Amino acid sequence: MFGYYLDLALRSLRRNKALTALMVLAIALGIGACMTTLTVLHVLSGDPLPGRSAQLYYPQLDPRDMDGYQPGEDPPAQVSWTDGMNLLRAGRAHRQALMTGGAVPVQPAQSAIEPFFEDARYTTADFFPMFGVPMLYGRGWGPADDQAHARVAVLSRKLNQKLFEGRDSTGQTLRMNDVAFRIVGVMDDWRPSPHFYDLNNGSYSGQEGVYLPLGTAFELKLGRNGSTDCWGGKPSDPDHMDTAPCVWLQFWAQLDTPAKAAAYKQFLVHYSQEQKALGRFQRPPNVRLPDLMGWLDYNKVVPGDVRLQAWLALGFLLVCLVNTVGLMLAKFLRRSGELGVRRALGASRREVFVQLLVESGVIGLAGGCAGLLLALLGLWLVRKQPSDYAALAHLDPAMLLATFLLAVGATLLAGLLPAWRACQVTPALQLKSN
């Protein structure tokens, strides 16, 4: 029966080509605009580490003095060197990493490549297994390298391609800031979106080119990027950041179960009380322990204009659907004579209703195909914009399926009223008038 209804729908659409084209165009415009903005929103608000994000937490402490104290205010978004090292040494998490961003001068051995600055990440050994960083060659460094302030480095695939033409460079030496580093690993393509582990350098910034042990970078006084928040009325001293009353590092902890997360939060409270007793902390214990997605929500990483555009696009789709309802109503009522004959020959109202809904679904499918092309065009235009997230605007399989589901579903919804009105025709009256 569905095949019969489908055949009737195709015949009907071919008989009224202009009206059909208008309905398909209305659906296509609405779907194209809607899926362009929804795809951007989907990409920007997605889980950067599916399967791992629920086990990753971002501990926050409040080591500041009483100047400007407001009960209940949020603690700083970063930790000081002293607190970061204390949390690392306590080892209460399954894995933990302390880090900051920077930039290093790279001095290639190849004379054909001029020295250049490369974005860097200074971190500790657990960064690689905790975040599931894929490795193309070699591995990350170990805790012993952190302790020894070893001159080791991990390169991104892109930097390895630039310096070594994509060959396995592990064991090779790379000079940075006039110091020789031994390459122990090359990362595969890895760009979590958002750039969750350090939102200070852009929520959607790209992958760093080189990764170095935090202690090594600090010892060599390598250049650092990112924000610094100090208190006590003293400016930050780049040469003594290990003792400065400043927060400038990001700390992540892997806690495998909610019970361990609760225990870790209690540990942070006890740690704050201990530091207050020692005179380092002055404020009452004020800790937070958001998980990865909670941390992204707290920082509102999705730009407000993207959310606004998505709502505007949904409104535009609604306007297109209202116009489609009017066009369908005109089309179906124009066929009252045909539908009256069908009813007189024994077709029930339900069968006529289903027949018209099948026709609506075909219109929605055609509109979805045209809307997909418009969405691809819209995403191409988004990628031309000079924003951090522009390069991420691609349609993935989930959004591709959503395009057709939204197109067909919305058109079926729009076809309910016209189909119901068309089913109310009286067969005898239609036969008499014809």
Contents of the next structure:
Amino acid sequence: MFGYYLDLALRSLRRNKALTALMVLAIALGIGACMTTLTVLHVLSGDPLPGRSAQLYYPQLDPRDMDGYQPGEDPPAQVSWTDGMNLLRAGRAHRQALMTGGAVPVQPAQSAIEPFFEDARYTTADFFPMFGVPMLYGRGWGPADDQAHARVAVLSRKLNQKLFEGRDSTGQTLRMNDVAFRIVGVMDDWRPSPHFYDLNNGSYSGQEGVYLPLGTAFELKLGRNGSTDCWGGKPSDPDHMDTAPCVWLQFWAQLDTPAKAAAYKQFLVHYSQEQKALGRFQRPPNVRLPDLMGWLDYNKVVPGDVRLQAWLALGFLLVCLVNTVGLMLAKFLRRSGELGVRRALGASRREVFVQLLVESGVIGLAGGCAGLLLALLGLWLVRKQPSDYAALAHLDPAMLLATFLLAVGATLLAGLLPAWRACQVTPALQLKSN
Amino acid sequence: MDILPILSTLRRHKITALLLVLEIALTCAIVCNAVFLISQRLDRMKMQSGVAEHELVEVQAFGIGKPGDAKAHTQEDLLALRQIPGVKSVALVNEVPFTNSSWNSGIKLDPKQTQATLNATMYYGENALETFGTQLIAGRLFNSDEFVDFDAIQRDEAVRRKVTGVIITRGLGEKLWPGQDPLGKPIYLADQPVRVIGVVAGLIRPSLFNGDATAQWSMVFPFRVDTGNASRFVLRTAPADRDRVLAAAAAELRRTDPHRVILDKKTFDDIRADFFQDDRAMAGLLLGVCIALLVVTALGIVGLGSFWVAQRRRTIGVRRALGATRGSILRYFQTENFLLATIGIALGMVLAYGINLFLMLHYELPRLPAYYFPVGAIALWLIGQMAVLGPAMRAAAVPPVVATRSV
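Given the form predicted alone above, produce the structure of the same protein in the form predicted in complex with its partner chain.
Below: every chain and molecule of the assembly, starting with the one above.
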């Protein structure tokens, strides 16, 4: 029976090409716009480290003085050098890393490549195992390198391609800011988005090219990028940021079970009390321990514009659907005569209803296919945009499936009312009026 | 034109009529708000910087390794840049408008305050205001003997105490002391007062992370920066010379110190265009959606209109046979559309207002200006009339003889 209905549907659609095209076009435009914006939203609000994110936590402390104190205020978004080092040394988490962003001048050995600045991350050894960074060659450095302020570096695959044409460069020397670094590892492609571990330099910024031990970078006074928040009212000496009353580092901890996370939070409270007793902290303990997704939520990383675009596209889809309902209703009611004959010949209301729904399903499918093409075009246009998240706008299989489900589902929904109205036709009346 | 017969006909097409009304209402609501958003973006892109934008170029250059004698090198750099033909003024500054990288500080009006009054940006650099071309409206600029090295400020309390003057923008003065003359008034960054010695008409802050309302909250301090702590060279020249000067400046900087990376060189017009690129993209996207919505709605009206005409061929024929002119048939369909559009627009206005309230709540948008309502209504009426014209003409073309035929 389905085959027959399909045949009827195709015949009917062919009979009035302009109207059919209009319906398909409306649905395609609506679906295309929706899927483009929803895909961008989906990509941007996604989990940067699936499977790992639930175990990663971002401890927050409040080391500030009483100046401007307001109870219940959020603690700072970063940690100071002293606190970061203390937490690192305490080692209460399974793994932990202290880090900040920066930029270093890279001086390639080949004279063919001019020196250039490369985004860098100054971090401690656990960064690589904790975030599950895939390595192409070699490995990250160890805690001993951190201790010794070793001149070692890990490169991104992209930078390794640029400098060494993709060969295994571990063991080679690379000069940066007039200092020779030994390359110990090359990362494979890795672009967690959002750029969760440091939201200061753009939430969706790409991967850094160079990774260096934090102690080494600090000792060499390498250039830093990011935000620094100080208190105490005096300008802080950039050469003594380790003692300055400023927060400027990110600290991440891996805690494998919720029980360990709860225990860690207690530890942070104790730590704050201890620091207050020592006179370093002045405020009552104010700690937070958001997990990775909680931290992203708190920071509202998805740009407001992207949400606005998604709302806009949904509104647009709604208009397109209302439009389609109207046109479909018109089309189905026009065929009252034909449907009357079918009913008079013994087709039940149910059968007529199913037949008409098949027809709207076909329109939906056609609209979905065209909509998919439009969504691909839309995403291509998004990728041409200058925003730093633009390059991430790709359709994944889940969104591909969602496109078709949305297209067919929405059109079937739109077809319900017209089909129901059309099968209310009384056979006798229609036959008579003709 | 009789409206009653139209209404009674529409009563028999309740659902289709309702759908058309709904479509027009949704379109009206979305388009009104989208156009409003576009206008907001366009306004934002016109934001005044207070600097001579068409005459400025910027080169960002970083030295590699330890800077050595940065102060001497900086003077050498500035001298070399000044000698480029066509260059009117040169400055090394810590920050530049529209570059998203800024140095900011909370300021207080009273040292005993626990909370800062507001957060403003700080421009440093000898000759900065002269090069930027900001317009002084009160007081004076810094004398050259007032400048102190920024390096020294950070390390030496005694040097910091020597700095007693600051130049602020009119916007910042108005915010700090509404309705008063800011000249001579003190502000506090730490415990020490600095007094306002000059007011400039405007100087936008480089990064608007605190919202557009804070855009003009800028201060200028008499700090001399060097290549050890600043990297942005700004050159002022005639608009026609910009590209040549830019290339020459980069070459000069490379020549004075080959051990240097030129990170960025841009004209100020490009810097502004980059800063507002997201706004431009969003405005373009909104415009696209508006056009698409209006087209879809118009096509929907054409489709439904055609259907109604086809359905009523017989009735039209009868009316024509009874003496109705082509014009009256045409008017009939146009009045019908006008009625439906009016109901849709009325509903759309309420919806538009609702959406605007939502946007005000979640996106900190201002209220939709009242004139959007009549403009939106007229636009939709026009689109409706144009869309229905085709089907209506076809209706008018139905010959009276149809009445005598069975379909």
